[in-house]
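Encoded as structure tokens, the following chain is the form predicted on its own, with no partner shown.
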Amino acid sequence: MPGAGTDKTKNWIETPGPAVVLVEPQLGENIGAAARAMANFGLSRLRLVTPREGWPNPRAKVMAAGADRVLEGAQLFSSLADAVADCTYVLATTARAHDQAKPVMSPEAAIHELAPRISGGEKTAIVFGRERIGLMNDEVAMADGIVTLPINPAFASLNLAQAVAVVSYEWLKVTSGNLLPHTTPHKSPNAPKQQMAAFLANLERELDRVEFFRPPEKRETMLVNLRNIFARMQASQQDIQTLSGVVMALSDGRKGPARGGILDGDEAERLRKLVAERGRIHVSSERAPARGLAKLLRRNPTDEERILWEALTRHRRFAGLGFKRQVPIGPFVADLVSFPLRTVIDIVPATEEGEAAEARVEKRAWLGARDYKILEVAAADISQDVGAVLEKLADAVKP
């Protein structure tokens, strides 16, 4: 189902409709546009008059845009008399009046004129003129109607193919009843007053728990505006199960993935001293327990990693260069790395002795060897000024 809104697998309307005739059509485009507006709208009989570049014209079947099927059952006429002899009832389109004692009608009347028509088996057809120039007395005088638009009087010359388009979706609007091609979906039901009002009493009791009725003199006529914009709204029964989920999500909080994990920030940073402490990861072939274990760090951040991931994937400057937190190097988790550059942010708490210190030195050392760089980020300074800290990265990662 290729392009906003072709669809090959559907029927291609086939019903009688008049003819669309081009009076010496200047430009190859025009014609392929108004060949795709009559596809749009239903018609297919197109009757060209000595097109000035010729015919067939590759241009045109660029600017159709599939309607194909339009262009290809053309019609090649050396007059327009010739292009309507064949034809019991013709309107011609003009935007200016010339002084003929003709019926004018809008684009809609002249389609209540031609429907009964053709439904009576009658040929039809609508002539429209030049780009520059329109269409010519004798040729006006040709047709038995003129139909013409409400138009901005200063600037009335329309493009040929939105000329097309115009009539074209008044000829389908008016044959079709102004069916439209589908309508708003109605997947759930209307939500009943008894589930609005639950809805609203847990919403109202959610409220009070965070104060939210101030001052208390006032309570009441907040209630009823939230109450009228629940009710504006119309809600179907699946919308106020989602709202109410939303509601209970709010009042819980936070939790599992969702905050980070399930421990807090200094249960983060002891989990990591442990995990300094113990030194290498114990690596096997196939690599599971390097990769549980930066899960498991990836999804328990501390606190200042938390506030400097979150501050480098906003940062423009970091964009685009392939930081990665938590992730196994060989023996290793690095706090956070990019590959594409090699270099490995690694962030030092604010005490660290002991077997914690030496694995972090044998890290460091076991990193260069294999031409990593290294930039070192104190948790300290990151608590105390984010920023400052990312643009000292930045300087440091920039090509």
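Positions refer to the first chain, counted from 1. Basically, rigid core = biggest C-alpha set you can superpose within 1.5 Å across the two forms. Predicted model, so just to flag it, every value in this text is computed and none were measured. Compared with the form predicted together with S-adenosyl-L-homocysteine (SAH):
- Positional change of P107 between the two forms stays under 2 Å at the C-alpha, relative to the superposed core.
- Annotation for S338: C-alpha shift of 2 angstroms or more between the two forms, rigid core superposed.
- Positional change of E53 between the two forms stays under 2 Å at the C-alpha, relative to the superposed core.
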Contents of the next structure:
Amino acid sequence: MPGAGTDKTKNWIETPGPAVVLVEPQLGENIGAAARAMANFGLSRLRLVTPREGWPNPRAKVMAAGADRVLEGAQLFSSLADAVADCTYVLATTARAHDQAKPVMSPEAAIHELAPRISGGEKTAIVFGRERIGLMNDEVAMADGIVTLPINPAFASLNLAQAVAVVSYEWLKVTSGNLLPHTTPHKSPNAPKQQMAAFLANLERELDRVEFFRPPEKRETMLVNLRNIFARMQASQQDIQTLSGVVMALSDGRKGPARGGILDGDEAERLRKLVAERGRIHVSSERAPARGLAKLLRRNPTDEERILWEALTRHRRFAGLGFKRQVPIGPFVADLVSFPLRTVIDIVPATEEGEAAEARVEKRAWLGARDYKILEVAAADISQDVGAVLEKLADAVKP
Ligand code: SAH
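For the form predicted together with S-adenosyl-L-homocysteine (SAH) instead of the form predicted on its own, what are the coordinates?
Starting with the chain above, the whole complex follows.
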């Protein structure tokens, strides 16, 4: 379909270019297809020397597929001499060696000859021959140079319109500086080195935890190799966020929020209240209850926890900081914690009284005494504007 990939809002390229002269073309179809190729590559001046089937030709219009402007603007001449009378520089295209003492050039070299003359205001032309017999010797003799294509010598003759297409393509390629209309989409900007370094540090720590680097004397080489693997990929910021998520998920063995959970947001909230009221788990030497409870909470996030977590894991400034959800610390369970930053994010529900409030005070005192920084976030703020909450948190955790 002719319009596919065509942007109708774009202006037709109408910059000066060489005239394309077709000498006695036999088939209307070829004239139409040549006009189409010219229009595709930004050429518009078509000159016809006594087309065999007369002019205008409806078959040309069919093949032009929308390049009507070029056809309508075509000028008719009764001889090649007339057609190039106003030109100061003329090139003849041919597959054959005509044994005439003139420069023979590739289409690309031809455009390099033409372009500066055209910008200097000269009129120029590229001449194409008849389908069956090409250009006569005396016609080639009128030209300043010969253009021929690098080609299979055993099958050297192109269809007329295709020859026009190849030369027109070279015209736009050279004069546009090979500029393409669209390029590879860049969805996420490239990751800055700092983000990559944070990810690698996180990866290294997690690998250390499982004693991946063995034997120890190989550690440095293995690390360099690992870094190089990631350096080669020219990661985007999104790539690093994804990889950080992967490392965290693997290291935590964690199910994502709401996966494997059975409670909805309200029920999850009641669970926390219950835990807060009853669940001061005073079993300091025994960590199992806190671990089991953490797992239960982790799998059943409240709406606010889920919103905050999903936003945080996507946020560039938290990449590689090692935050985890619902993690037991001593006898308590922290909503979010980063052990590398020794920072806890504590989500406070809208209403909290009595035992629950007391338990929270106690938890903070316990964590504070162990050098944890506590960042308090109101659940209501999360549902209102999680972006603002994250910015504030990001500023607070900034190393
Ligand atoms: N049998 C003819 C070919 C005509 S093809 C001959 O021997 O000349 C129609 C026109 O397309 C040619 O006159 C020329 O202008 C162009 N053309 C075809 N093949 C070409 C090639 N390999 N190099 C340059 N121009 C070519």
